[in-house]
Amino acid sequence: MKKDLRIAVIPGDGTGPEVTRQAVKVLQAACGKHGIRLSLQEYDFGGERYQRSGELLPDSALEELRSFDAILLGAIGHPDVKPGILEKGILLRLRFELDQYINLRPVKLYPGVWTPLKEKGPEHVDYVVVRENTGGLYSGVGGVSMRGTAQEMAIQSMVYSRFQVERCLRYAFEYCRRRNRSKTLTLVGKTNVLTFVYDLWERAFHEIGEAAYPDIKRDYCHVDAFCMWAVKNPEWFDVVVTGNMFGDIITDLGAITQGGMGIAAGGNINPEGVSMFEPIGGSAPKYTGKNVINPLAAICAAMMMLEHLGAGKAAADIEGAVMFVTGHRLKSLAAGRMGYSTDEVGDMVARFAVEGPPRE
């Protein structure tokens, strides 16, 4: 792996800068332990900049971001900016123009973390969702006619090319092979109703699997069935692959089973380019500046980034520290109820990532 890493940092809005500071603190500690040199460049994209200048994401910045090894994002979303402006102008533009065609979402229950799933523990909730991230209903194909009249008509089309589907499936097969657990890849779709799009997904799924991944067991779930089984029997799943809209929904379902948005992290992956990692929970503006927000999701996003960049040992040290903190220190993952401040949680994880968890 590279011993010099250039990381772009976008703290963003609300509590984004607070949790990002803790993620950077932990990142620096773990990388220092393993002799990895970090070069960090911060960007102020978000609601404050937009209100001040009207600027979202300049073209020049996109070109700069392509030169980094990865991007660490805090949160985008400002209470004084109309919903959709920042999300489309910054988040979606980054994903689409940097061709981050995979959204990677581990669903993992850590020790000591409450789950709403009865009689389920960390040994039951440990799977990964590979979501196609740039196509489908979110690609913006459609429109509105006769807006505001009784005859108004809106169309939003689920559009997928064979190219988009194949590259997502191949990533999922490769990830399942590297993960090396039950080596089972589950396609989540809706072949009984969405007979054009998910027929394409299913045919490609089996053709690619038979030709190139005979060691990977293939399974299929309708999306509604998956939502039931992910609650009743999450231990059935190893790696899950699906399209953009279904992936958006089932990863939030997965997040609540792993303890909520305070622990959920994700990556927007371009395997051949620059990828972006972020906590899932949003900007939580009502907690801004109070030093009570849970930073673990942002720390886990930094951990995912290191793993993606080949720094597996540093990533493992961070995960071990997070697991100790959830299992032995925090009273809750909820903001203001952790028993520690945001800064203190970051300090603990950074210390344990370097020293190792204490024996108790």
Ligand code: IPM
Given for the second form:
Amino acid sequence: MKKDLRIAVIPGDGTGPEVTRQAVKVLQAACGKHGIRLSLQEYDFGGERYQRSGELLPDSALEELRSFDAILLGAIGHPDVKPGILEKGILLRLRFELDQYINLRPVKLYPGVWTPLKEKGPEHVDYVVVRENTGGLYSGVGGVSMRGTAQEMAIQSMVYSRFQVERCLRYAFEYCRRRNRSKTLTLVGKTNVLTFVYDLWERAFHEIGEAAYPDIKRDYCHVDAFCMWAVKNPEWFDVVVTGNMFGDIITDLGAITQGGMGIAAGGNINPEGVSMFEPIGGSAPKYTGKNVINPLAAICAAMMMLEHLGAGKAAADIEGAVMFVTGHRLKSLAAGRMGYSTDEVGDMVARFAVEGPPRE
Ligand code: IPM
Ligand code: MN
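Provide the structure of the form predicted together with the ligand, given the form predicted alone shown above.
Now the complete complex, all chains and molecules, led by this one.
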């Protein structure tokens, strides 16, 4: 692997900067231990900059971002900016322009973490969602006419090309093979109603699976049924693949089963380009600057980034430290109820990532 990593850091809005600071601290500690040199370059995109200058994501910056090994993102979203502007202008634009066509979201319950699933523990909740990240209902295809009148009509189309579906499915099959658990890939769709789009997904799924991945078991769930099974029998799932909108929805469901937004992280991945890692939660404006927000999701995003960049050992050290902290230190993952401050959680994870967790 590369021993020099150039990372762009976008702390963003609200609590984004404070959690990103902890993620960077942990990153530096783990990289230091493994002889990886890190160079970090910070960008101030977000609500504040937008309000100051009207600028969201300048084209020149987008070009610069293409030259990094990866991007670490805090959170985008500001209470004084109309919903949609920052999300579309920054987050979605980055995903689309950098062609990060996979959104990889592990749903893993760590030791000691409270889950709303009765009688389920870490041995039951451990699967990964591969969410297609550039198409579907997010394509922006549609329009509105006669807006504001009684005849108003609005259309927003679920658009998928065979190309988009195929590259996502191939990634999911490969990922499932590499993960090497029960080697089961579950397609989540809605073939009984969305008979064009999810029929395309289903045919491509079986064709590719049969031709190139005979070692991977293929399974299918309608998205509504998946929501039930993910609550009742999460242990059934290994790797799950789905379109953009369903992936967005089921990963929030998944996130709460692993303890919520304090811990859930994801990667926006372009396997041939620059990928971007982020905590799934938002900017949590009401906690900004209070040093009470949980930084573990941002830390887990940094861990996924290292894993993606081939620094598996450094990533494993971080995960071991996170698991020790959830299992033996934190009272809760909720902001203000951890029993520690944001900084202290970052310090503990950084220390245990380097020294190894204490024997307790
Ligand atoms: C997510 C978020 C985004 C999405 C929003 C903020 C645009 O919900 O990353 O899941 O819908 O993808
Ligand atoms: Mn979402």
